[in-house]
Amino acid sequence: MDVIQWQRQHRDHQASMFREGFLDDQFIQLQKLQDETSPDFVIEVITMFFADSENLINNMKQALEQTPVDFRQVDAHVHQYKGSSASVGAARVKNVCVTFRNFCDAQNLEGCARCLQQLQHEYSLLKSNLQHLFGLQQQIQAAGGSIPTIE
C-alpha cells in the first residue's frame, strides 16, 4: 500500500468517526494545536486520556459496588470523565456521562449500572477506532507523507 492509499484510509476513517458521533469539533481543535515542534501532541493527549479513562471507569465501578452506594462519589468520577472526554472531543463518551450523571442525581443504581456498561462499551469502541487512526498516521509518517486534516 502506498502513502496516498493510507492517507485516503485515514481521511475516510476519521470522517466516519465524526459521522458516527465518536468525535466532535473539539478533536479538530486538538489537532490544530499540533505542529512541527510537537508532532505527537494529539497521540500524547489521547494516550493520557486512555489512562485516565481506565482509572475513572474502574473508580466508578468500585464506587457502585460499595454498600451503601455514595452517589456523590460516583457522580464526581463521572463529572471528571465528562470533562476529560469533552476536552478531547470524545462525543459519545461525553453524552453517556451526561445520562449517567442524571442517574446519579436520581440515586438510581440500576440506571447507573447500565450507564457504566454503556460507558465501558463506548470507551472500548472509541479506543479501538483511535488506535486504528493513529496506526494509519504512523504508516503515513514512516513513508514520508503528511497527515490529512479535516477542516
Contents of the next structure:
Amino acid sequence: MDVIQWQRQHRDHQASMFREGFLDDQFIQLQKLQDETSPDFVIEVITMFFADSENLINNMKQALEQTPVDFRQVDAHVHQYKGSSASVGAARVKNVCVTFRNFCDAQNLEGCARCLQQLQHEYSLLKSNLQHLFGLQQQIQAAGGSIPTIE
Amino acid sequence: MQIHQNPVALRMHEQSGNKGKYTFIQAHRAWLSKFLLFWIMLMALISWCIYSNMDADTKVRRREVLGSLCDQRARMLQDQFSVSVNHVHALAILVSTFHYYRSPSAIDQETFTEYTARTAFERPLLSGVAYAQRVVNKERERFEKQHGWVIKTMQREPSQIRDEYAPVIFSQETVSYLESLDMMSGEEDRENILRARATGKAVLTSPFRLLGSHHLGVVLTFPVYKSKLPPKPTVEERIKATAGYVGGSFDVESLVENLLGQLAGNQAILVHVYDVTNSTNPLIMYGNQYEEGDGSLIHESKLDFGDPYRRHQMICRYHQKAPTNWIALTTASLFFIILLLVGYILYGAGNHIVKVEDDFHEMEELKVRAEAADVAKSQFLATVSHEIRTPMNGILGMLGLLLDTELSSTQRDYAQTAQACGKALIALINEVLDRAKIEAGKLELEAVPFDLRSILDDVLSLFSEKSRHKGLELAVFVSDKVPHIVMGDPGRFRQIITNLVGNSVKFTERGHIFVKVHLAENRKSTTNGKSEMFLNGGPDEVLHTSGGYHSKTLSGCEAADERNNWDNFKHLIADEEFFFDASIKKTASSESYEQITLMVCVEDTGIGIPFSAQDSIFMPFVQADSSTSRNYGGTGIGLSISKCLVELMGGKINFISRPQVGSTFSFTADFGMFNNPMTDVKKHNLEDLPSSFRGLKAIVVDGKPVRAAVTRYHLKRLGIQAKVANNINKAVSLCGKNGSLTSALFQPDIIMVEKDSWVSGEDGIFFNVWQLDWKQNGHVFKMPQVILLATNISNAEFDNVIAAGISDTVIMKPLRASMVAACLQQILGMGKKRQLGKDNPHGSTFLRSILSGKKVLVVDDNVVNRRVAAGALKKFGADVKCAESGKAALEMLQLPHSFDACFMDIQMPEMDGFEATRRIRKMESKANEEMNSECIEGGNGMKSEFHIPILAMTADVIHATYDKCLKCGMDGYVSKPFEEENLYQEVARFFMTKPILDS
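Other form of same protein, the form predicted in complex with the partner chain, not the form predicted on its own:
All chains and molecules follow, beginning with the one already shown.
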C-alpha cells in the first residue's frame, strides 16, 4: 500500500478515536513529548500502560472476589488506574474509573462488578484500536513516511 | 450521573413518606358535611325544645289565668246563687211564720207581692218567687171555693183529679201568671216538690225553658212546713208537715250573662254552665251550644247550688285559640339561625383548613420538587461544567497545537479568537461553579498566613500585558501600616482583586487603574490628622509644587472617588511617615489584636456605571446594561461572587461611580494578625524579596505625586530609601551640582525617571547636560544608575533610549517589587537576569528556559504517570530522575543532593507525598541548623538554606488539597497530567527568584 494511504488511514483512525472519546488531548500532549531524543516515547508509554492495565484489572478482579470485599483496596487500584489512564489520555477508561470510584465509595458491589466488566471492555477496545494505530504507524515508518499529527 | 440522581429520588421518596402527617381535620374530611348535617339537626332539635319550653310556660300561665277566671266566676255565681237560695229559704220561713202560724194569715197576695218586689234586690238571680200551697184532693173543692178559682195545670186547663195539688197562691209580680197553676202538673216541678218536702232542703230542677221568658232556667223549690218538725224528722213526718212550697225560677241564662258582664275579661273567655246530674247527658244551663271556643284548653269548676242531688259545673274556655308565641318563636329561630351560622362557620373553617392543608401539602411537595430541582440544577451545573471542561481542554489544547503550526495570518487570527473564547468559557464555567458553591454555602475560607503585597503584585502581573496594550497606568499601593503577613484566604482575596481589577481593565480605555490598600481605621485618622498635618508643615521631602496638575490622581485623569486624589493621599502617606515610629510601636504593643480590617480600593477611569444600573450591579448575571455584554463580554457574575466573598470575609463592598469618569470599588475585609514571625516564611507561600538592596538611595522623578508614591512604595519594600522630585531639575538639585557639596546632600544610587517627565519637557536635554557634567567632573561618587519607567514603549523608543546611553534600562510598568528587584540586580551587576519587560512569559519557550538544565526528581508510584511526567519535563529540557515511592525519593534526596526541584505524587502506597515531604523538610531543617551554626562561627552572615522546591502532582485540584500541601511543607502543586500554563505558573514562582538568591 501507499504511504500516503497509510498516512490517511492513520489520520482517520486517530481522529475517529478522538471523536469516539477513546482518547483526549493528553494523548496529543504525549505525542508532543515524543521527539528525536525519545522516538518511541508514545509506544513505550502505551506499552507500559497496557502492562499496568492488565496488572491492575487483575488486582481489581481479585480484590472484588474476596469476601468481604475491601472496597478501599479496590478503590486504591482504581485510583491508580485512573491516574495512569489520565496520563496517557485514555478518556473513556478514565471515565469508567471515575464511576467505578463512586461505586467504591458507595460500597456498591454490583456496580463495581459492572464497572470492572466495562473497564475490561473499554480496555480491550482501546488496546485493539491503539494496536491498530501503532501498526499503521510502524508501516508508515517502515516505508519511510512521517507520522501525521493531528491538526 | 446515575449516582447523582439517587439522592434526589431518595429525598422525593422520603417526602412522600411524610404525607402521613395529616391533621385530625384532614384525616376526617369526609365527616365534615355529615357533621354539618348533624349539627343542623341537633340545633333544630334544641331550638324546638327551647320553643316548646317557652311555649309550655305561656300555656301554663294561660291555663292558670283561665282557671282563676273560671273559678272566680263559679264562686261568684255560687255565692250569688246561695244568697238567693238563702233568701228564698228566708221567704219560706216567712211564709210559714206569717201564713200558717198566725191565724188569720198575715199574708195575702198583695202583701206577698209587695214584699217580694221590695226584696227582689236580695235575689238577683231569681226572676221571680211564688208560693204554692199543698192541697190534697179531698180539700180541693174547699180550696177552690175559698180562693174562687179552679186549680189549673201548666197548660192553663183545669186540673184533673190527682192525689194532691200545689197551686200557686202567692206570686211575685214578675211571675204573676203562675197564680192558680198547679206546680205538680209540671214534670220537673212535681219532682222538685216531692224531693224538696222529703229532704226539707232547697232543690233545683234540671234546666228547662222557662214559661214566659223562654230562657233556660231552673226552678228552686223550698218546702214550707206548717208545724214545727221534730229534731230528726222522717220523710213521712216531713210530708205530713208540709204546708206548701216556695219556688223561684232562676233565669240562669240572663242572670249569668248579667253577672259575667260585671266581671273583667269577659270578652276573652267563653263560659258554659252545665247540669251534670246525669253525667252521661250533661244539660246545658248557660252558654251557646254552638259557640266553639278554643277547644284545646278547658277549665271545669264545680258549682254547688246547695242541692246535693244536683250537680253543676262551669266550663270555661278561651274565645280564641292561644296566640302564636312570637317571643318563643323568635328566640328559638334566632337561636337556631345563630347556631346554624356558627355551624356553618365551623364547617367553612374546617373546609378552609382542609383546603389550606391540601394547599400546604401541595406546596410542600412543590417545594421538595423545587429543591430537588435546585439540587439537580446544582448537580447538573457541576456535572455539566465538569463535563464541559474536559472537552474544552481538548479544544484548547488543539487550538494551542494549531497555533504552533504554520498558519496564514487570517487562520491564526481565527484560531487565536477561538482560543480566547475557549479560555473565557472555562473562566465562566469556573465562576458559575464558584457561584453555585457559594450559594450552597459550601465555600469555606481558609486562614493561612500570606503576603498581601505579593498577591497584589501577582494580580497586577496578570493584567500587565492588557494594561500595557491599552496604555493604562496600573499601580498598587499598600500602606505601611498593613502588616506584611496577614491571616486569611489568599486565593479568595486574589479572586476578588482579580475580579475588580479585571473589570476595571475591561472597562477602561485611558487613564489608570489604581489599587490601594490601607487599614480601615486609618481612614478616620487621616481625616482627623489633616489639620494637624498643616500645623506641622508637612514633611519637606515631598517637593511638589501644588500647581499645574489637572487632577491629582495617578494618571492625571479624573476619578470618580475624590478620596484617592493626591490631596487626600499625601495625608495618608505623610501620616504614615510622620507617625511611622509611633505606629510601629503601636503595632508592637497591639499584638494582642487578633483582627485587622483592611480597606481595599480599586479605582479606574473607565466608562463608569450608569446611575440607573448602580443598584443592581451586585446581582448575579446583571450587567450595567445589555449593551455592556455586547461591547465588553462577560457575564456579570464576577461582582456578585466578589460581594459574597467579601461578606464571607466579614467586610462590605461598595462603590462610587460616575459615568464617563470612572468607578471606584472599595471593600473592607477582616484578616487575622500573624503573630508568629519565627516560623519559616517560605512555608507560607510567601514571596521573599532580596535584601541586597537595603540601604540604597534613589530619586524618583515623577510629575504625578500619586504615581511617585507608588514607585516609592515599591522601592521601600526593597529597602531602598527614595525621595521624590517632580522634575529633573529638582532631582539634580537634590544631588547637588557640585561635587564639593555632595556630602551634605542626598547621594542617590539610582534615579528613576518616569517616561512622561522625560519625554515631555526640556528636562531631557538638561539632564543630559547634567549627566555629561557629572561624568566630566569625575565625581568621587559613582554615577547613579538611571532607569526609565514606562507604561508602554515602542521598540524604537527603547532602542533609542538605550543607545543614547541616557538610561541604563527600562522598567515596564506596572511595577512589581520582585520585577524591580530583578531589574536592579541586572543593572547593578548583582546578578544576571533577563529583561522582564520584553519577554512573553506564558509560553513553552519560557518554560523551557527556566527548566532547562535543572535536575528534577519525579516521584510517582504509577509507572505510566511517572514516565509521562518525566517525558513532559524532559521536553522542557530538565534532567529528570524518577523515584517510584516516597521512600526511594527520601533516599535520593539525602543531603547533599543536586536536585533543583521535586514533583511529588500525593497518593502513594506506604508513604504518601505528604509524609515524604514532611520527612524531607525535617531532614533539611536539621541540616540547615547545623550549617547555620557553622556559619555563625565562621562569621559569615550569608544565610543559605537547603530548601528543595517540592510540588505536589494531583488530579483533584481543590483548595483543601492545596492547603494540605502547604501545611506539610510543599511549595505548590501542579495538575496531573501537566498543563503547560499551570506548570509554568508554579515553576516560575520559585525558579524566578531562586537563582538570584543562590548567587
